[in-house]
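Okay, so here's just one chain, in structure tokens, the form predicted alone.
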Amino acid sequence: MEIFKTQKELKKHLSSLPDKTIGFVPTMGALHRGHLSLLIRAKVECELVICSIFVNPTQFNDKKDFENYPILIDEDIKQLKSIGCDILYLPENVEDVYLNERDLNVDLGILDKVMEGINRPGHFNGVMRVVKLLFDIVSPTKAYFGLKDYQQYLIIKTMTQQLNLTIEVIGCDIIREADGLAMSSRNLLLTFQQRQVATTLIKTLQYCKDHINEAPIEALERRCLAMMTQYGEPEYFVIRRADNLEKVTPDYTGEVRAFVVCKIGKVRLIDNLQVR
């Protein structure tokens, strides 16, 4: 695996290669099996696989959250080598990533105004900024994103379509621990006891799926939120259309997903599940 610490060096290297299909997985490090599953899929579908590790400050609303984000570069590099990643972009500083930034003009509709858009103002603007810059640096054929951050996936896909980028944005299934907890770098911050409590996220989502046709949507949302309140500090539990995150109307027959965000101790966890 080759490691590049500046976009200039990476671009020079890529320009020297014959045309290949490039699979790209942008990450913030602290890699787990969820990240590796994206890279393995990219390895199967593309000729060259590139991963980036960059903890992007513009998408953190809480400075302490940014400062406490786990950094495990040496272990990350070992894992990337173990699954055959070809290239790692590991920028030395923020300035290298933001070197050629230009204004973005993207109409997201309600996508950045609901759920995480309410609770984390400016977060998705930061995500779009850095992903567009990374796309410009890497010029991938396909980009892979985990569906745990489903709202982010929809926003990146919408941005790519509106800017007419020739990149296929692929959403990949959530990888879970044996107890059902969605894999996340933030899980490293949980104590053993908190980890047990955190499994209530998937249990509540599964309860929602089992009862989706038995009660009005808003009543089921309230019931699931009350269930979460027994164990942590839930910020929301909502059931939305999977295509645009709008509320589910009685006549809607498409895919429906439930979304939950809950604080367990000081750790903010998110999860979602297709419920219909």
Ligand code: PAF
Second form
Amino acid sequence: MEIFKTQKELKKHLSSLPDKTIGFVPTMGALHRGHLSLLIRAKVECELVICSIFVNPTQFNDKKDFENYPILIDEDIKQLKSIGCDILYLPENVEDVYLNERDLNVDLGILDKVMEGINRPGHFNGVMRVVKLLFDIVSPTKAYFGLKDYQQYLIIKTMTQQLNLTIEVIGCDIIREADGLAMSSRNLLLTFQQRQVATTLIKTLQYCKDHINEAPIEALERRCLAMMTQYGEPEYFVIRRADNLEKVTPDYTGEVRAFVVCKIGKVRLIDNLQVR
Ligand code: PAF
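Can you switch from the form predicted alone and show the form predicted in complex with the named molecule instead?
Below: every chain and molecule of the assembly, starting with the one above.
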């Protein structure tokens, strides 16, 4: 695996490999099986696989969250080599990524104004900025994102369409631990006891799925939220249309997902599930 610390060197290297299909997996490191599953899919579908590891400061609205974000570069590099990743972009500083930034003109409608958009002001703007810059540097054919961050996936897909980028944005299934907890770099921050409690998220999502046709949507949202408060500090539990995150109206027959965010101790966990 080749490691590039500047975009200049990476771009020079890529220009010597024209015509290769590139599969790209942007990450913030602390890699787990969820990330590896994206990389393995990229490996199957593309000729060249590029991963980036960059803890992007502009997407953290909470300074402490940024400072506490786990950094495990040596371990990450070992894992990337073990699955045959071809290239790692590991920028040496923030400036290298933001070097050629231009204004972004994207209309996200309600996508950045609900759920995480309310609870983490500025977060999606930071995600869009960095993903667009990384797309410009890597010029991927396909880019892979985990559906655990479903709202992020929809926003990146919308941005790519509106900017007419010829990149296929692929959403990949959530990878879970044996007890159902969604894989996340933040799970590393949980104590043993908190780790047990954290399964409440998937249990409540599953409960929601089991009862989706029995109760009015808003009553079910309230019931699920109340269930979560016994174990942690839930920020929200909402049931939305999967295509655009609008509320589910009685005449809507398409795919529906439930979304939950809950703090267990100091760790903010996020999960979602298709419930209809
Ligand atoms: O999902 C993430 O890890 C980040 O939001 C991303 C897409 C790498 C942008 O920093």
